[in-house]
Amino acid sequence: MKILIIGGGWAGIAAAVEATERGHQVLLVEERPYLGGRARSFIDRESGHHIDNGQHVMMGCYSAFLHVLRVLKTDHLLEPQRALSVSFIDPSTIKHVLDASALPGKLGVVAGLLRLSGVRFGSRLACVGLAIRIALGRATGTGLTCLDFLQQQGQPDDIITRFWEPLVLATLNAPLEKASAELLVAVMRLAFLGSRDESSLLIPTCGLSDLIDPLPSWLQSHGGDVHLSTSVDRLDVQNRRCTQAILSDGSVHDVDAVVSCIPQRALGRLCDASAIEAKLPATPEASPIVSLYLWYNEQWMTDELLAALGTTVQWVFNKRRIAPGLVALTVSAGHSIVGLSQDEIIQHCDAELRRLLPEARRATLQRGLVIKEKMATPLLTPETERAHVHHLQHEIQNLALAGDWTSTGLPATIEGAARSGIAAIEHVVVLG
């Protein structure tokens, strides 16, 4: 089969690898001049450093994502933690560490939660109790927001503030009062209640684009092709099947199946141009992520990463591998600051760092860079309708949907996108 994959984000990348491994010929078309979607890196013109378009935390449970890297032989560019370890810090400047290294797998996470300082022991017990109920399938969160679910499950305010809220912001990119509790439960089962390797964080030692740099040549060596800076202008449909794709460069390609890995609005435009009558789910509200890079005159940060509590800044990453003194900051669900100017954001977040971390106070800020992703992820609430892989099958039999906005069972993450791409290939291959 010749399979057209529209979109070169992680859904399209995983779909291309899956289809190629199954022996099919792949044509991957991406309208931007790069692959990776929002999970990419670029060269900062002023410093010459390769930096990411926002920070992405990967975990050992990212099986679909890691399979792609193993195929491309870039998995060695991720440095795994020995076991899950995250330091939390608040304006008291005292660090509290969640360390799961004492015992293997789920037991290590449980032990880490029970030893987490800065939270009352009764609150820690309540947290562990909920984790056990989630693991046993006795707490599902169906139809609830994260806040309603956590309160329903008897979680005290201190454990919500110091554990659950940072987790929800980091993985769901949404505030507690809006985020879907079903997705929080899915994250807990996948990331924190598996083996030690599955729950450990993976620290990239390179730019995100380096992880997928071999993909075009790998596809070409297997009979496929990649068209960058190119869009699919129209699909020709005969008897409810896509038969040809007309690209923006004027080329026409016969196809046996199509996997769309583009956002809803773009898919809607393509359907209109192709005279496909598709009723897609309503496009959900977007949730922004604001990322910062701050260059200091000296290397002051010792932790690999820190979770910040009670501040606008939520995560602090040590980017010493790129340049001594460089740190990256992340503000998920960043509605409160996305409208500020770059200088305002830099000054505000630098001041917060200095209040949180005494060692930062001796360093001089040389420069800052702000990256605003105003439409970083869909805001996935309990009411959000997500399209299934076969959503357009009634209109077009050989067209499947993928992307982090579809019904992946996971939040809008790299892993969720990658899994959706694999599922879409399985679907169109079965249909033949």
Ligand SMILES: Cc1cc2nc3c(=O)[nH]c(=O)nc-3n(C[C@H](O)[C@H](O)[C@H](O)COP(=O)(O)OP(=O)(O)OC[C@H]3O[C@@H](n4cnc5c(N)ncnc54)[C@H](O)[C@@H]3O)c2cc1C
Contents of the next structure:
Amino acid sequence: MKILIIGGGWAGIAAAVEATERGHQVLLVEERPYLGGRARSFIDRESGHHIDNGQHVMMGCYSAFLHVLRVLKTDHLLEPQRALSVSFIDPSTIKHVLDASALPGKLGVVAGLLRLSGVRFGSRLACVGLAIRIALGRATGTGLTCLDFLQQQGQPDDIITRFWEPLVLATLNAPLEKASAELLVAVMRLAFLGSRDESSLLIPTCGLSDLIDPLPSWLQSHGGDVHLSTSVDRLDVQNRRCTQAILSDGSVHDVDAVVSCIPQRALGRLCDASAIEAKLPATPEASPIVSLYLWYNEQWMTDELLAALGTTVQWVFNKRRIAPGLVALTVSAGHSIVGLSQDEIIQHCDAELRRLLPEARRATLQRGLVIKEKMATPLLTPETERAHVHHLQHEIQNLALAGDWTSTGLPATIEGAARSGIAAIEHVVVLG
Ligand SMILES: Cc1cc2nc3c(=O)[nH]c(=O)nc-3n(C[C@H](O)[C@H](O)[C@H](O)COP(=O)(O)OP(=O)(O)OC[C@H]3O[C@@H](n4cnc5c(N)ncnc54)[C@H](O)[C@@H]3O)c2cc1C
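Starting from the form predicted on its own, produce the coordinates for the form predicted together with this ligand.
Once more the chain from above appears, this time first in line as the rest of the complex follows.
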């Protein structure tokens, strides 16, 4: 079967690998000059360093993502933590560590939560109680925002602000009062209540694009092809089937099946929108992520990563593997600062780091870079989850839709995107 895959983000990448492994001939078309979509790296001209478009956190439970890396033989570029370990720091400058290494599997996370200092013991017990109810399927969060869900589940304020809120911001890129609790439950079940390996963070030793660098040659060696800097401008649909694709370079390609891995808002470009969109809910609002890279004159950070509490900066990542003294900061759901200038953001966040971390005070900031991804992820709320219809069912038989915005059952993440790409291939191969 000749399968056209439109869009070279993680949905398209996983779809291309899946289709090729099933013995199909793949044409992957990406309108930008690079693969990776919203999870990519570039070479910073001033420093020559490989910089991501925003720090991404991957976990051992990212099975679809990890499968691609194994196929491309780039999995060694990620360093798995021995067990989940995250330090939390607040304006009192005392670090509190969530460390799951004491016991295997789920028990490690439970023991880590019970020993998490900076939170009252009763609150830790309440948190563990909720984790157990989630694991047993007794707390589903259906139809609720995270805030309503956590309050309904008796979570005290200190555990909400010191554990649940950073987790929701990092994984759902949305504030507690908007984010879908159903997706928080999915994250807990997948990431924190599985084996020790599944809950461990994977620390990249390279830029995000290095992980997928071998993909074009791997596809070509298996009879497929990749066209970069080329968009799919039109799909010819006859008798409810896509028959041909017209690309921006004027070439026309016969196709047996098509997997679209582009954002929902771009679908109308491909064909008569009514054929697809009639069955889709309205495109959700986008939620921004502001990322900063700060180059200091010396290596002051000792932790791999830190969750910052009570500040605009939410996460601090040690990028010593890229360059000594380099740190990356993340502000998810960053509406409050996305409108500020680069200099204002750099000064504000540098000052926060110095307040939070005494060891940062001795270092001199040499340079900062701000990356604003205004459309980082769709804002997935209880309303968008309710409206989600199955994205594989629409008028065109041999077309399947994939991407982090589709109903993956996960938040908008690399893993959600990759799983949707694989599901879309299964769909067109079986039904197309
Ligand atoms: C700053 C930031 C931080 C993030 N942090 C994390 C994190 O820590 N962990 C995590 O798991 N996820 C994170 N995410 C989310 C993750 O990056 C996305 O969910 C995922 O990359 C989406 O992949 P996708 O394939 O669905 O879409 P995209 O990556 O958007 O890919 C779609 C591709 O389609 C192409 N395209 C569009 N129209 C056409 C056309 N007509 N023809 C050809 N090509 C077309 C686009 O150019 C694009 O490359 C983050 C995102 C951002 C922006």
